[in-house]
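Just the one chain here, the form predicted on its own, laid out as structure tokens.
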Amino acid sequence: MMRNPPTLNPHVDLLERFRACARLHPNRVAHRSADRSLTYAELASGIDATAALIWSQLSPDGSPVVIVGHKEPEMLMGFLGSVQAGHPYIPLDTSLPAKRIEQIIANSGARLVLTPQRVGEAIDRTPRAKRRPEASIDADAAFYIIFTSGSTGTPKGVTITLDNLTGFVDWMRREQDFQPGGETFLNQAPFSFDLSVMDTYSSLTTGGTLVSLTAREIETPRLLFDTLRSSGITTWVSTPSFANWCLAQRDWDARMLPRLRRFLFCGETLPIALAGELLERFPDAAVWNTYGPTEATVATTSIRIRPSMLSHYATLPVGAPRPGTRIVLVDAVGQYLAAEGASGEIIIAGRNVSPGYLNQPDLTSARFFDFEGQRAYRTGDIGHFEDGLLFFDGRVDDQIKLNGYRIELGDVESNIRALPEVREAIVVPVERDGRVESLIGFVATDVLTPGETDFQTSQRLRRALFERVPAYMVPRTLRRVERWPLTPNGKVDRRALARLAP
């Protein structure tokens, strides 16, 4: 016998925003993936059925529900159905190794795992009259939990509350002025990567259409660009690496995406050359650079990249903090740095900061703390301020030691990118017997010197680099690559590049 569910808290409105879109535009397409389209009415019905299933399976204890799949619309039903039933969700993509999925499920304490098939079965079996259980959820209750890599090899679950997410969605809507019902968002990242939160909830709370790219489409250029041509995308959300990968297609420009209004980038450094190429190919689209760790709800800073910035700065800024958020820099001993240009670890404080890691109180206390009355997070990222804007300078743990010298890999990469013909650069250490023996650099360049071999190109670029950095920072070789190997999240796969080292 089904219990009477509690009523929905009237102060919680993210789900109600979605329901309002479904009531006003039930036949509008909410989600497209592969050859499937789903209307707002169909999605709302699926959410109700999933919530009813969860309510019948779990006690109202707020335990997480794991949703495993790959870009299927049933995953969205699982996400919002879980929240509607009073449980946070954990999104896992099938591209993850099976052992890692098993490890996350075990570590999370989840007592229910849903797949697209099981959600579909719930829709078929649940009478419509029993599809609307709604649990109360407080603003500080967990909404979703994203698992990220842990330094010990054990993935850690970052808890994001309803208030965290609401603040992020409100900021994005105000800043980007999304047109209600008039936007089509690209979903490149898998739902297990928090970049997808940017496109998913910006779309579903404004009546937009979310277009998800599947792994098969991303891996098959013909399918990918056919999908993009017919997508009608107005808002492009991806990692810079994925956009850089698309640049190899010469007709990937405003003629392919005539409705495009903006690029939103997060998750990696946005190279100057990439931003410049995008501004040329898509002259009517704004290019936005954003920055933020998962622990601070997707993104914390943003800035629109103007053409004048490309020559003014050595690297592009990641912008200014969102309203209500503070960013401070600290040195190696925790002293706050106020001087312009001083480089230190980035500390984020504000409404957007997560309450911590799921079931890991020691790790939580090591990285999260109170800063002048606000929740704060030690990012492990290095940055500096210039002209009042934050610049990302790399990771604390990107520092390696080579022949006694301390080297920031991001420093080397930035100087390689500054060479005129280099579009992108990645530097990886070559290790032997547990120690760094040398560096190898991988570069993407659109300029080819006729008759020049790859070895000659490498030597020429290295000579130019010797003029910019000390000799010990110059990679042993610079190898040209046509296309970067990407992780399922759309970031450059550094491990794959490392395997190419001789």
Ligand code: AMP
Given for the second form:
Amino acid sequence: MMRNPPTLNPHVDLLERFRACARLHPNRVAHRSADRSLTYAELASGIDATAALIWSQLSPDGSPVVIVGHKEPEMLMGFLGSVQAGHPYIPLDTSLPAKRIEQIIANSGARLVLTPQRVGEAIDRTPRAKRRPEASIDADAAFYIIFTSGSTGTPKGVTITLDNLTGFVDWMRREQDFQPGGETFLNQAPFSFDLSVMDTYSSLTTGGTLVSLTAREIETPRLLFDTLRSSGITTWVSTPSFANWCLAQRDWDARMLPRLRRFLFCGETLPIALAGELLERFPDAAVWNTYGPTEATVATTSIRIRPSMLSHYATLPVGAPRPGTRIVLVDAVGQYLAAEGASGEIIIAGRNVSPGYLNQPDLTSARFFDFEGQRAYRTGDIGHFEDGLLFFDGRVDDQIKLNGYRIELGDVESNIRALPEVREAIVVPVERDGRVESLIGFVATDVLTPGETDFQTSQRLRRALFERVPAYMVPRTLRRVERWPLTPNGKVDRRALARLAP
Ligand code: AMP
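Show the form predicted in complex with this ligand, please, the one above being the form predicted on its own.
After this comes the whole thing, all chains and molecules, with the earlier chain placed first.
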């Protein structure tokens, strides 16, 4: 008698779903990155060895474990090894400057920092029998903490629980109907950004293959498109900016990615022109726009973009909230706006909302609250509903997206002001076609280096800034100003400064 192949039970914890994949298909490729490839069995064994290492180093107090690396498979071992040992993890990419990494470690209270090398050594040293056996964590326990830009110049850590993440992964799996064992996911975003959570856990809990792009591949078009050509990916997960950049490659189309079934975008506005071009180049792939902040577990709304939408709307919708999640709009004084078309701040309420910022109760209570019995988050995003769909209309504050990266202008300004000779700094976004293209900084400095041109001063200050903030936060130029343009009530006139930008 023919027996049905064993299937995964989706109603168990995420770690157990991963382990089930490893038991059912130990030889299936779980992760590929650069020239390395790792099976489910190898990944599971590495996770056990990492859990054993963490167990031997830390008391079970739930303190976070920082994992600093790039796209190495040991990063995944570090993530799930931490959780298996009862500790949430903080993923940090090596592209971050050392100062920023130190700052995050200090503020997080982490007592253990792992690197791919350390994880690799643990695997070599730990005999199979000593590897940490299965353990499980509570649904309300922190699973990961992702740090994002903070307006005061210090990154803030968003805590995401096992329950937050499980709800997200379940929604994605159901909505996208991922085929167990049949998907190959593109992992473009660094693990330190929560967009990577979409591909990583969708893949590892459904027996998929995760194909990570390294920074070197992304910077080298020949390598990048060679990797894509041989990737076999079925699910593309990236920022719209990255896909937009790929468009320059003429043969980036269905012939290069014949198995591609869907694009999943999140993190910034999906331009109509990009969606249109993708629908033409990849006629068999669906294009999805999803929206949401890190604080509400990767994405909260979604919509499949149909060709008819491209000419129907001025901007593309970000969709409808996932089941069980509510979106309400409020005006400047917090009044609930019910009317279709009314524009207001987007509030997200539901199971996907984080408990708050790590070790920052004041910031947490400023942005998180209880809304009709559900945890809610004030996003700072402005939106409106049309045809029952949510549209993103901008921000209430100085947070921007540059090439998909979330940046608080205040973060950049505080770090410029921290440079020894800078008295004041204001950073403004340079926009084209409604999209931020670059940043420009205006600075008042005390000390002038004799004989130095403005360009040299700018380059010198930029070099110093690269040591404090990620490269994408460093303004293209830092211009010296003698006198600030002021608004009638005496504040620095940011709009006047923006007009000075080239
Ligand atoms: P992050 O926490 O890095 O994911 O950034 C979240 C912010 O990115 C949101 O609060 C929005 O401002 C913006 N964002 C996310 N998804 C979209 C989208 N689909 N369209 C427009 N903006 C988006």
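The shown structure was predicted, so the numbers you read here are calculated from the model rather than taken from an experiment. Between two forms, the rigid core is the largest collection of C-alphas that superpose within 1.5 Å. Numbering follows the first chain given and starts at 1.
Treating the motion between the two forms as two rigid parts, with each C-alpha given to the better-fitting one, puts Met256 and Arg28 in one part. The interdomain rotation between the two forms, with the chain split into two rigid parts and fitted on C-alpha atoms, amounts to 158°. At Tyr472, the distance the Cα travels between the two forms is 28.6 Å after the core is superposed.
The Cα position of Asp398 changes by 4.8 Å between the two forms once both are aligned on the rigid core.
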